[in-house]
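Single chain ahead, by itself, as structure tokens, in the form predicted on its own.
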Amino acid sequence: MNDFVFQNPTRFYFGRKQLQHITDELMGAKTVMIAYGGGSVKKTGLYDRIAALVEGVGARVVEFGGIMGNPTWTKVEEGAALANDEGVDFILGVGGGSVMDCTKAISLAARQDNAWKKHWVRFEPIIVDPIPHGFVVTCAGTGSEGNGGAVITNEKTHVKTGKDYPELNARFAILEPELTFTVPREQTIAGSYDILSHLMEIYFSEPVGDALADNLLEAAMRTVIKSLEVVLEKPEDYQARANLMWASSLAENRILKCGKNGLFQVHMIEHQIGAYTDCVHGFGLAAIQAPYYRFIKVTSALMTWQLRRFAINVWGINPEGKADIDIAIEGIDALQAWTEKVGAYRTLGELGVTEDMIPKIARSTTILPMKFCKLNSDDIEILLEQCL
């Protein structure tokens, strides 16, 4: 286990009817904004239910809709200006991920000039105190409700890029899985898949072995595997929904990836691949996910040993007999047949990415350093290619 700090500083409200504790939690705000997406929590009536308590604790609201799937920086410069304007000393974001990373990109640009440059190229710690924020979760997926991450795509310069500054945590998150309900089809099974593609990342990343972490990891996707298909038959299961929106936040609050590296190459991959498309993320996730470990199965004994293990203790692929390559192909075969059996799949070509873009999406991806494998920007563009 590698050596680690662990800060979280986000208070988590779970369960029913946690939406009373926004009382609690803005007490003493004058100016609230809420910052929401396409309208939906409009439909449902949330947005006056949230609007309602804000107001009662004595705060003016202010309201900043429109928030897209794949957050600009040019809709977070709108934020900041409009939280500058308003005189805004909270900012309170209710929808999914988008939501969530644009507010928090947002309580830093209406503090920080020059933000974009300073903490999404350069990645210069923040030495400002951001517009305190918290979070009222519709959608199970990003997690980013549990840390200081905002993932926000420059749409000038076609890159899509984050970085998790434990500054930028919300003061509270509330999470309601009966708000989960409501959630269209294709994006919870977009969202789930990209639950499932942070608990793979972290657990395929070093140290491996009979680790504490490496067991949490192993419950947690057999957990979203299952609730997923759940959740497909039944909406309104509760329990399986609960099921999603935490491991969405333990797989993104800091908590598994502690003593692992964590080192998130799929996400970089497809981060770009967003940056040229506007894909929904679990999507591009999925394109390229059982493709990538495919592509890297044999790069060094350590992922063919870590990937027998994810086919054994995920999958429940039967060892007896057969050689360790062979269990771990056995493995991401599952894992690709699951990822069609839940209609998460989608090939890159039907994402919007042509021919001509794959050489731009390969060399302005980001190449972490990675011990399990060396790739480069070759190995991007032929990767890239085998899932148009």
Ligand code: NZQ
Second form
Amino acid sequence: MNDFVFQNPTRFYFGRKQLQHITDELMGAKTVMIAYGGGSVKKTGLYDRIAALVEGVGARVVEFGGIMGNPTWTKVEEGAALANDEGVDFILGVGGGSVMDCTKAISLAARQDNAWKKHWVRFEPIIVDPIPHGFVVTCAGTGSEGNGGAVITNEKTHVKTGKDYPELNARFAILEPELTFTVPREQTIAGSYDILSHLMEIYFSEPVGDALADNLLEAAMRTVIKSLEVVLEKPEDYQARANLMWASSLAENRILKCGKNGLFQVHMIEHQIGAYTDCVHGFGLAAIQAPYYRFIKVTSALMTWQLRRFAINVWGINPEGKADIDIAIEGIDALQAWTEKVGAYRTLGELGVTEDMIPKIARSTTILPMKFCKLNSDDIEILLEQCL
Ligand code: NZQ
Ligand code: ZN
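Having gone through the form predicted on its own, I am curious about the other one (the form predicted together with ligand NZQ); can you provide its structure?
So here's everything in the complex, that chain up top.
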């Protein structure tokens, strides 16, 4: 197990009727920006309920809507300018990963000049106090509510990136599984695949072995697989929605990464696919995750060993009388079959990737220092070609 420091300052309110905690959390705030996405919060009435709670503590509401999937730096700048013009002293992000990431980025960009260059290109330490912020989470997937990562797309340079800064953790996150009952089927699938992908990325990072994290990750993966299947049949199944929501937070609130490197190479590739195509994050992952494991398994005995364990403990593959490599391949096959069964799989072509984009995506992908699978840009290009 690697050495680690664990810190998570966010307060999580989980369960039924948690929304009212906004009142305690916002006590003393004067001007609260409510940031949201394309309007689902207006349709469901959630926006009005939250605005009433904010006004109930005597604060003025500043509305900032229209945050798109894969939020852009232009949108961040727009929000930061509004926050400064209106003297916002708290930002409440209401939505999924895109809203939460944009909120975090606004909170920093409002206080820091040249924030993109400093914190999304050079990843310098944060030396200002970002505007305090909190979240009401409306869909499971990214787990952004539990970390300080703000994944933003610079549409001019075709770079989608973000770093986990503890200074950008939310003060609080409200997680009411019932709020996710209305999430559209496609987003439920994409979000759930994203959770599974986070768990797999941690699981397949070093060191591999019989660490507590690996055992917890297997249990979480099985839970996500089962819960998505239930939700696809019964979108209002509380237990399954609650499992997805908490698994989403757990996967990305740093705790399951303790003792592991947690290097997210599939995510690095997907982010650049997203930067070029604006595809839905979970579907970008689903297009390449199983092919990625198929691609790298031959390069490392350790990877084969972990894939074997994944096959047996997550997918229930019977190992008897089989070589390790064959069990590993059966696990990858099971992942791919499930990806297709739940409707998460699309080819890269279906996601908008064209031949001419492939070298650009490959060359702009950050390659992480993983010992047991050394990749280079040419490898990524081959992988992307295979997934087209
Ligand atoms: O925009 P509205 O109208 O609100 O609709 C949203 C949006 O279309 C809809 N939705 C959400 N809750 C709903 C609902 N519709 C009805 N009822 C509800 N209760 O679902 C969609 C959600 O979109 P989005 O926020 O883009 O999805 P997601 O949560 O998957 O976030 C994706 C973004 O997060 C980044 C991704 O790269 C992508 O940009 N990530 C952030 C991470 C982090 N900060 O930790 C980690 C992830 O790996 C990821 O990179
Ligand atoms: Zn993700």
